[in-house]
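The chain below stands alone and is given in structure tokens; this is the form predicted alone.
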Amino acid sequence: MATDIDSLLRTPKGYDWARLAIQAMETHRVWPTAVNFELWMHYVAAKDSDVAVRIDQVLQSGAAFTDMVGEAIAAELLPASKLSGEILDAGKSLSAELDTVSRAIESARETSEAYGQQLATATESLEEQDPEAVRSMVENLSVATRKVREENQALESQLADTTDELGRLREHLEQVRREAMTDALTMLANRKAFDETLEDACAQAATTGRPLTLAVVDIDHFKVFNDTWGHQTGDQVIRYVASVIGRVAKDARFAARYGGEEFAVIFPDEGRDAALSALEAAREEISSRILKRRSTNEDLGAITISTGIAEFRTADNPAALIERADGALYVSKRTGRNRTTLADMNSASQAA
């Protein structure tokens, strides 16, 4: 099971898992480096995680656990220390690609050169107008024009292969760079997705005058529900919610997985009463709903979100942006939740 640590420790109980990490870390006597603290996370906060069956392997087998021991369970099953190895693999396998074009160009440059060598020697030789070396020379002409197609054949052939693989790599690397970009939880855009975006979206907002919208989306009593039913239901419900909100980014409009429970939707070109009429949309049919509990089928209860919006102003950052629009969040929450708020507006729209 995929856990975004990253995430996890955005949430209120971020703390208290970082704290039992150092404890776990401490008790087995493992160092407290950035490799082996993701680890223990994984450890102490996912226990049917990959990682957390592999670190209980190496201490029941009552081995050490190094630093060489966290480094190799990290490039195996940590996204990012594999997604680090999948880049370094296709640099490689470019770098490999290109050292055997280079080595089929110099190739052909040489024999280009003893051929035009040839036929200078040609010319002195047909000067000489001596029969046998007409001959002789004709001879080495024929061999050495041979020599030249097939080394232009076996370059082209090189440099057609090279082509497809130098294909192959973009795709590889787009896939990547896709994954690098997604929460695997929710199958949004992740939060450095989420951050690039908005810092586009608001460089061209700046320069164009065109209207940028942001809205905020935090799930409702999400830890006393998470702490109750526990953190695989409690993904469950974050995925329900993440497919409602993964449907309001249509069009230019982009949805990310801004951390634990909570999403944000970017809206460019549009204001904030497009914005509002999504979100109020998104959080009627996630409240209207009854889910149930997909091991037991126990009902859960309805779910509901909180919202804040704020729209850019000409003068706003992406942080600035952001403060404004948790701002009108908070007042979401203050006033009851199930509710969504407009930035620097004392109105906010509820359920009835």
Ligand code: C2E
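Heads up, when I say rigid core I mean the largest set of C-alphas that superpose within 1.5 Å between the two forms. Predicted, not measured: the structure shown is a model, and the values here were computed from it. Numbering follows the first chain given and starts at 1. Compared with the form predicted in complex with the ligand:
- Taking the rigid core as fixed, one finds a CA shift for residue 285 smaller than 2 Å between the two forms.
- Relative to the superposed core, residue 71 shifts its CA atom by 2 Å or more between the two forms.
- Residue displacement note: residue 312 has its CA displaced by under 2 Å between the two forms (rigid core superposed).
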Second form
Amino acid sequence: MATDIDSLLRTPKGYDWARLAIQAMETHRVWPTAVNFELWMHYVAAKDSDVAVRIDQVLQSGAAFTDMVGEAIAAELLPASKLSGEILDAGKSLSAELDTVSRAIESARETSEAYGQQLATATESLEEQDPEAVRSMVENLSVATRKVREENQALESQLADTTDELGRLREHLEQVRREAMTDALTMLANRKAFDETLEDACAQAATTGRPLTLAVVDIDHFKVFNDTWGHQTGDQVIRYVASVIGRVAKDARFAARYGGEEFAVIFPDEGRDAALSALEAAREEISSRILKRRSTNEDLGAITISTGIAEFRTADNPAALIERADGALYVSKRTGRNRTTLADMNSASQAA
Ligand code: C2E
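Next up, the form predicted in complex with the ligand. The previous block was the form predicted alone.
Time for the whole complex; same chain goes first.
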């Protein structure tokens, strides 16, 4: 679990650490993104934290500290604590709101109980028909009625405030949930969101008998590209492919960054032919674009993608469907890359 860096940084030393974190990122050629900044704050301010130890391991291995590396560390060591902190805060606010409402309800209950008692006494006084008693009863009733009305108004306004606060909390939690499901580099859905969506889609297809297709996409020779042009350009390439794959995912389709340079698209209610034509269009678009290196304007050439596509079969579970799509992807790679392969509907995990 990550150290509570926020409380460490809310001290006069916080500014020094922020400066040191930026210097350290510059020295190690790391982009100062929000995720990286948070990681490197741990590195300079909490040297024995899990995050700092992990960063040291990457630096000592001589590997580049790419956004991908940062995201992997953050996914493992940061969001869970952030998320649980957010949920804890939301839980505290919620329970404070509920306490206030319970107190208001209790007070309104006591007032109406007293009002009931006054009504009972009033009934007795009426039975006695004593004019003085009736006058005093009317007076008491009028005071009590005003009190009940005021209590009700206070309760109403309290409930309105609580409803507003609950709305704000719900929105905030929804935003946190969205962030936890989004890949920071590409803004596509992340692996966690993909796993959940595929699980639901498979359950749906098994129940309804409607088609479901999965495509897995991998950037060809990405490692060579990264080593040749540097990880910052590599990250741009991932973003470019993500933007094309994201456009494939219109309507009910769902695209995610599945791993480092791997993507996945789920096609609910669609068969493999629809997936094939969408992914072939994406493949052609990507391979026909000459990318430029942003810093020097040099031509990077075109990059290509390989894809494997598998359609859901009745007895499939998510793992089996992924395995068959991966098998088809492997065939695309083995037979020359820059191609899309359909998994054979009849074989265990092999592609056509
Ligand atoms: P980005 O740099 O944030 O660009 C977002 C979008 O702005 C691009 O979407 C494109 O529509 C537009 N755009 C940005 N720069 C230019 C430009 O110089 N000329 C033109 N015509 N449009 C521009 P797109 O094309 O889908 O790219 C998504 C992301 O993919 C980009 O995000 C960038 O990270 C990466 N990318 C795309 N093409 C290249 C490239 O040639 N070289 C590098 N290094 N990265 C690229």
